[in-house]
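The form predicted alone is given below as one chain in structure tokens.
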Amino acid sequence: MSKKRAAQLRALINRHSELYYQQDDPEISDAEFDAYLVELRELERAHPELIVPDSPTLRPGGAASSTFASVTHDVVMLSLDNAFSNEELAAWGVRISKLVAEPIAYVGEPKLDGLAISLLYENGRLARAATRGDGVTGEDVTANVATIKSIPAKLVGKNLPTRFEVRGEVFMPLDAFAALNYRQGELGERLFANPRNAAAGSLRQKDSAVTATRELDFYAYQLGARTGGPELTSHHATLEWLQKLGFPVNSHIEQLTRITEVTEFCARVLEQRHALGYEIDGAVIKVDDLAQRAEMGTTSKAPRWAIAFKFPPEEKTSKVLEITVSIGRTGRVTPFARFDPVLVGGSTVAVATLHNEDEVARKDVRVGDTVTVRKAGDVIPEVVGPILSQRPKNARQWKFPANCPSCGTKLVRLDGESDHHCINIECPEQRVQRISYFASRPALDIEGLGEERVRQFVDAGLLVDVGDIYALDKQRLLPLERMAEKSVDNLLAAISQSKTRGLARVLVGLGVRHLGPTAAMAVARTFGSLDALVAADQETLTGIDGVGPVIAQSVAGFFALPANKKVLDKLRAAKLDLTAPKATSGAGGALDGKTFVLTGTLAHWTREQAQGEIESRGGKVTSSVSARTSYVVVGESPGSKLAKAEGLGVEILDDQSFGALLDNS
């Protein structure tokens, strides 16, 4: 049985290795591939007689493609052993500590999910670039690598080696990946599954002019063989030297002195995973002292002095059980797939969006398909696409429904739009979604009034629109299922508290089309009250910074509808705070001329409150970081804006320093 399973695993690994390394078209996720390798390694460890000379566990990579000329590396490009838990990381630390006499210091760095590359320089000029391939033989991709702006073609400096090799990772930033897939979609071409495959596919283009359009980037992380140059005794000193020569080096690399610091570093990198602007799948830990590395040596596949700490997978495969649609608060119809639950990105996922009719058709997802599911952090899970080789023979193409599943109204798709809409404003499902959104955290933040409870109240005839929330009372709520006295008291207290949120969040909660939180804040602070806003004409609205003709028309049209006027009357009668502090006009504010960008969750302010504090002092809040940005205010779980700010040298404020700035201004 063990012999048969080992043979099966070798065949699976070889097949998927070819798809991954040579065709850049994987059928399974990295996590599933790793699981096959781990299982085979454990089998071989328990039964050494099963080890064969060409076992995948003995190879550092995949075979080189035949598309390019082959290159034999001066020094073998090994891969890394993996650790999947703190316990495995600690065990590695114990193992290597027994190989040397002196204490060990480490260097930690994010593990980029890209393509390993070898750069050979002769007399200060780039002479050759090669992929890792199988570790011994790679592909000559010099012409394509020469188009990557961050890789120096000529080095400037003293005491340069006459010949030396630099190793690093070619990757595609997330913004570039999104732009590439958008262009691919517009042209009707195949979309790339992830940035790693996009980078690999771009680097293997026969025409280097195509590679030049792909916005690839590079970080150096290792020095290979060299002749001449300065004496280097540590890894961190090597990286500093490479940086002086003009090679980009990751700014998140840290020196670490104990294995406990190593685990803390890995946890920090995991926390920052979605704020870097590029994909990583783990952290790499290396012994810093080069002499200790030499003592530790290598296996046939990996150095003993380094290990990759792999993060929880963010892509998995699963079987589609059902494809159906949901109706949003504006009537937009969104198709989604239900599939066998899988653990992705640290949470169990059983539903993922398919976006719209065109996306379903383009991806051709069908019931019964095995699909790749992706989830990055808190991002809504999506179906990347089906694995066609595993499609059942009887799988039928899915057709978009003609009528709304909630109210039966014929669905409408306007010319030039990708979405279908249910145009019946009395649609029960739209009503549930509108009220749920009004009660959600970005709007009135009514704790305890989630979608399930809203649906219960709508079905009971207690809620028709958002104004009815403030007419709920104990007498009508107590008879309902799952509404004990304490639950009712807590809900009514949360509803009462929501009355103080202010005009901007009420505007967000009303769901005026095109009016997002930033524009809602601008509108609220311009007029100062709901009554003044309702009385404003479209021309006045268009004059507000950040409010164009489309938003102005939508806002004016919303307040002109009789049904919406009735809702506003209910909110006034319930004594909601429908005012906002007016923005400072003209110069003279303490923050006049200063531009801020907000990212992450702030501890002491909502996004709208922070923006209001800034604007009341004459400052301005924008959505993107540039060289003209004055400050980036960073909260918990910041996005890629933090990495961009660090790269541009923009001043970064945490909660405490932001509060001090407000106090002093």
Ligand code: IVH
Given for the second form:
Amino acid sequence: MSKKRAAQLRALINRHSELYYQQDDPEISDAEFDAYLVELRELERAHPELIVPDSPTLRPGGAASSTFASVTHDVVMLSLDNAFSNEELAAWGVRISKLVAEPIAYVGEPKLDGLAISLLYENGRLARAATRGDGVTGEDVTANVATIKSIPAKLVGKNLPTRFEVRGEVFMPLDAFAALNYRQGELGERLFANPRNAAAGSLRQKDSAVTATRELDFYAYQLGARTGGPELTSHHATLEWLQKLGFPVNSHIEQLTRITEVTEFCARVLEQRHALGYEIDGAVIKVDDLAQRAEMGTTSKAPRWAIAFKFPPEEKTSKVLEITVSIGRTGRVTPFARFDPVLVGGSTVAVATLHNEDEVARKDVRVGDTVTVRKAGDVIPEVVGPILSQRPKNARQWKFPANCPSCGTKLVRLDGESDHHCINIECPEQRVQRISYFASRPALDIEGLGEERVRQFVDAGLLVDVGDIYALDKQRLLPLERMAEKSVDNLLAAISQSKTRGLARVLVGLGVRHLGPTAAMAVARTFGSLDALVAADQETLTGIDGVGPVIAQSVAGFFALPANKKVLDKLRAAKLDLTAPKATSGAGGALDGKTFVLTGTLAHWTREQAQGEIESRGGKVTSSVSARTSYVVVGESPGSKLAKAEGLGVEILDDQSFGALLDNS
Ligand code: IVH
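Mind giving me the form predicted together with ligand IVH, seeing as the form predicted alone was just shown?
Below: every chain and molecule of the assembly, starting with the one above.
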């Protein structure tokens, strides 16, 4: 029995390790993963004969993948042992106190939920950056790490070691993560499950230009091997020294003397967890004195002088009311669950995606089930799974629909793919999604033309493609339900107004695969007009900064399709502004080189408009504030970015001063 379970656990852990480390695409939560490991470790402790040489309990975790050159770490990058309760934490304190003569002082740090990185500096320059990999061998990701703004490329200071290694965590701040997933969604690309996977995926890009757009951040927390440099005897002094050299060090790190202070620190960090602006999944407690550390030593997997106190993820239960599918504008069919609304991780959620057929089957979620709900990466609502003891007797396994609920076409799931698609491009629901996307804020921003209204118009046969929006008139709209004279007038005025948005927004609205707002802006500004763009070949497109071969091919393919040409003809006939201010080569706009962060609601601009105004003047909008941010534009109910900007002394603009800046540039 135990033997079978141990084998089962090893297989599960290996499979989920592969998904997590190699594919950056986990299917289960960290807590579930940890639970498997704990169970296996306990089994092995009770039955040592079950331990096999390649048991996952003996590995620090991860393994290098083959895309990047491999790097052998000078000093093994160990992992951390975990404590899941105050008792386990106290037991660790007792254990290590027996290993040294003097009392122990600790340093408490938030446990950042990103990925460990090793930065090698030679003669004051970043010479190599590598992931942890399996602890012994990692991946060389120097080019990608060089794009992370908070990691110093060059160091200045007296008494620098000639060669030394700094270790720390690369992570993606929550606002950058939200912005990235928003963009992914707009592009019809897969969403990242949580900030850590987004960070890992971003660091593993083959093209470092892509990494550069991902707004990764970094905190240093350890010094590796070094040649020369100052004498350092404690961890806190090491961190102070690193900070002086220009490495970002987390501001919530504290020196602690007693184990009761340690547990209080963990409780405090847990309380602050949602206010930090980045994900943490626990606290790390380290022995401060480096000589004591050396005495305590390490096991093959982790140092004895440190422990990770892991937080439980916030979870709630709710009852599943419905499981159904939605059709996206590309025809992708996504199952999701609707459940009684619950407050979890700071907001109320009532629906959660179930991703695809295999996920539903794996979790075996059924209508009527009481399920555990939480926020994946504290952002995206997720159904963890059903509570089987509470399953109603008549609950039936959910079956993926064979046909599209909108048009009835047989759904297709290709070999090797996990998604189903409705391949009927005339599918009414795909039309609704394509058209409402065109009318949405980041695109043509047509007020009053939301999804429900688009659906009504598609059903009435008034809209087939986005070009038809501009043929809507009073005569056709007035007979429809809920379309009184006033609403019709407002809608027509909004439609008319949308004609002036310009080429970049039209390109975004057309939903050309892979062409996001930034690339659309680059393309529009390069060619200056739709006609010039349509006439361009793939090679010219690939030459544009920010446009790779994938985007170029997608854009060229889009304009070659006769059906799309017809849509463009309708837009031309409706006299939409299909031009863009042409980029002057090299130095251009008055805001060239300036970076902006927007926070809160501005009175006169939507976020997209503000971003458009800034970008059309050569400026850039990023999602997190750093010392390099030129301006933070603050609207109504700003977030934590305002405080951060104040702390860093970054110039703050309100609505009015932002307007003045735009006017003057
Ligand atoms: S120290 C030998 N400090 O947690 C000790 N690790 O579960 C090396 N982590 O691989 C790590 N925040 O990626 C340390 N403040 C922190 C950390 C931290 C996050 C990560 C790190 C490590 C993993 C172990």
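In this text, rigid core is short for the largest set of C-alphas that superpose within 1.5 Å between two forms. Numbering follows the first chain given and starts at 1. If you're wondering where the values come from, they're calculated on a predicted model, not measured in any experiment.
Participant: Would you say whether residue 620 is displaced between the two forms, judging by a C-alpha shift of 2 Å or more on the superposed rigid core?
Facilitator: Yes; that C-alpha moves by at least 2 Å between the two forms.
Participant: Indicate whether residue 431 shows a C-alpha shift of 2 Å or more between the two forms, with the rigid core used for the fit.
Facilitator: Result for residue 431: yes, a 2 Å-plus shift.
Participant: Does residue 537 move its CA by 2 angstroms or more between the two forms when the core is aligned?
Facilitator: It does shift by 2 Å or more.
Participant: With the two forms matched on the core, what distance in Å separates the two CA positions of residue 648 between the two forms?
Facilitator: On core superposition, this C-alpha lies 3.4 Å from its counterpart.
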